[in-house]
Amino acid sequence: MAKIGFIGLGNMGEPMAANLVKAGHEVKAFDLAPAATAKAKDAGASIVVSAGEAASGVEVVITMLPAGAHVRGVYLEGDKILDTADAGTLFIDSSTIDVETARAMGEAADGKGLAMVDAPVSGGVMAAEAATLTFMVGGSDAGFERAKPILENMGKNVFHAGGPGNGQAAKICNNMLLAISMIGTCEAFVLAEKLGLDHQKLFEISSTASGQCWSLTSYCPVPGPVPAAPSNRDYQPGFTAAMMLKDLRLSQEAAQAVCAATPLGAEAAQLYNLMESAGKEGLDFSGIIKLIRGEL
């Protein structure tokens, strides 16, 4: 079992750290929020007072932070965890951030003789709690092989997407696709409502026809057909609309940087921006159906 430092104990990070403890690892955890560290302590992690302390005396450091600026701040500024870590430490950044920052952090780690992979996740809070996340990993072959057994304690699918930053590239491409498919699914149900077609009937037909997709069969945006979907609990997340908008903005920044045409991705970002403007960004992202119905 490994000694692991875990920095960032939010809605995703805390259950991820808890699953590492369950797997038998020794976890030193840090977060700025006392409530988050209290939960991690209850789960069996040792709480430390700084990111630098979490990164010292361990074999692996995992970061789960809100944005690229926070990752840069922890790795290169403030506590400078790349400087406080022991020789041979493996860094795993599971934050969802811009590709440029992910690659810059990989280069910084490499310059200090340290291994680093970017390993953003898909699956949301429920998957984090159940240790069924999907990890999309960017980095060297050697870094991936070292990270994989650790990530398998927190997820059921661990993919090597290629070199540094490719984990982030895979994440933003996947979530752009998810947003587009969710909006299309919502539009189909709203049209069905206006045409007098029952939700369950549309689900039964489309789930076995060419309209089948994950947004329909696993995360249906109307109550009833998929009991575990957030639509059955008044769109409590899940994966918030705010987080989806963050990922869509990252996708559009990346598309602009490489001159890629993503018109549907751009439109999806605009729709989720309207949801944020309506003050409903805390709802699950499938709650976009409320906007499409004209309820927001």
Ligand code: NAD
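On a predicted model such as this, the values are computed, not experimentally measured, just so you know. Numbering follows the first chain given and starts at 1. Each form is matched to the other, and the largest set of C-alpha atoms that superpose within 1.5 Å is called the rigid core. Compared with the form predicted in complex with the named molecule:
Treated as two rigid bodies, the chain between these two forms differs by a rotation of the smaller body against the larger of 8 degrees.
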Second form
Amino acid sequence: MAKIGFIGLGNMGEPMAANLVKAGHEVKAFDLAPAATAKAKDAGASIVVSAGEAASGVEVVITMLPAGAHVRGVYLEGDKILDTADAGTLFIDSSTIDVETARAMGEAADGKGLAMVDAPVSGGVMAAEAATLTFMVGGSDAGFERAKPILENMGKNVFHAGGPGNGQAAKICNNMLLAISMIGTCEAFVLAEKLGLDHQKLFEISSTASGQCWSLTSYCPVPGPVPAAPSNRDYQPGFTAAMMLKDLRLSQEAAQAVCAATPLGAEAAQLYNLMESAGKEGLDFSGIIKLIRGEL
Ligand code: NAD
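Next block, the form predicted in complex with the named molecule, ref. the form predicted alone:
Below is the entire complex, every chain and molecule, led by the chain shown above.
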């Protein structure tokens, strides 16, 4: 069992840290917001007062923070945990951040003789609680092999996506595809409504025809065909439109940086932007059907 420092105990970080405790690890946890630490304490983590303290005297440091600036902040500024951690510490960043910062953090760690992997997750709070997250890992083979058994305590699938930053690259490519397929699925249902074609009929036909996709068969944006989908509870999330917009913005930043043409990704970002402007970013991302239908 390992000694692990965990930084960032929000909606995702807290249950992830709790699962590490459950698996028998010794977890030192820190969050800037005192309210966020209470649940982690109840779960059996020992709460410390700084990121520096969480990162010292441990074998592994996991961060689960809002964005790249926060990860850079704890790694290289403020407590400078890349400088203060013990020799041989493995750094795992599971936050969803921009590819460029992920690669820069990997390089900075490497420059100090430390291993670092980016390991963003797919799956929301429920998957974090159930330890069924999917991890997409970027980093060296050796870093991946060290991270894998730790990540397996918090998830059911752990993929090695390649070198530094490739975990983040996999995450934003996947979510850009998901946004595009969700918008396409919504457009098909709205067109069907106007043509007098029943939702259930379109679902039955398309789910066995060439229009089949996850957004249709597992997360159907109209109520009825997939009872567990957020559409059946007035689009309560789930995965919020705000989170999808964050990932789409990251995908567009990355696309610009490498001159990749992603016109549908750009359009998807614009549509989720409109959803945010309408004040509906707290709805599930499948609620974009309301925008397509002209209800927002
Ligand atoms: P959250 O806002 O609930 O939690 C982030 C936590 O980080 C907060 O408690 C905040 O106080 C803390 N924090 C910020 N700066 C800090 C610092 N310098 N030191 C210590 N703590 C600090 O966010 P979340 O929903 O837990 O998401 C975390 C990451 O996971 C994000 O990058 C998000 O994009 C990604 N993600 C979230 C979901 C989801 O469904 N919530 C799904 C997949 C990926």
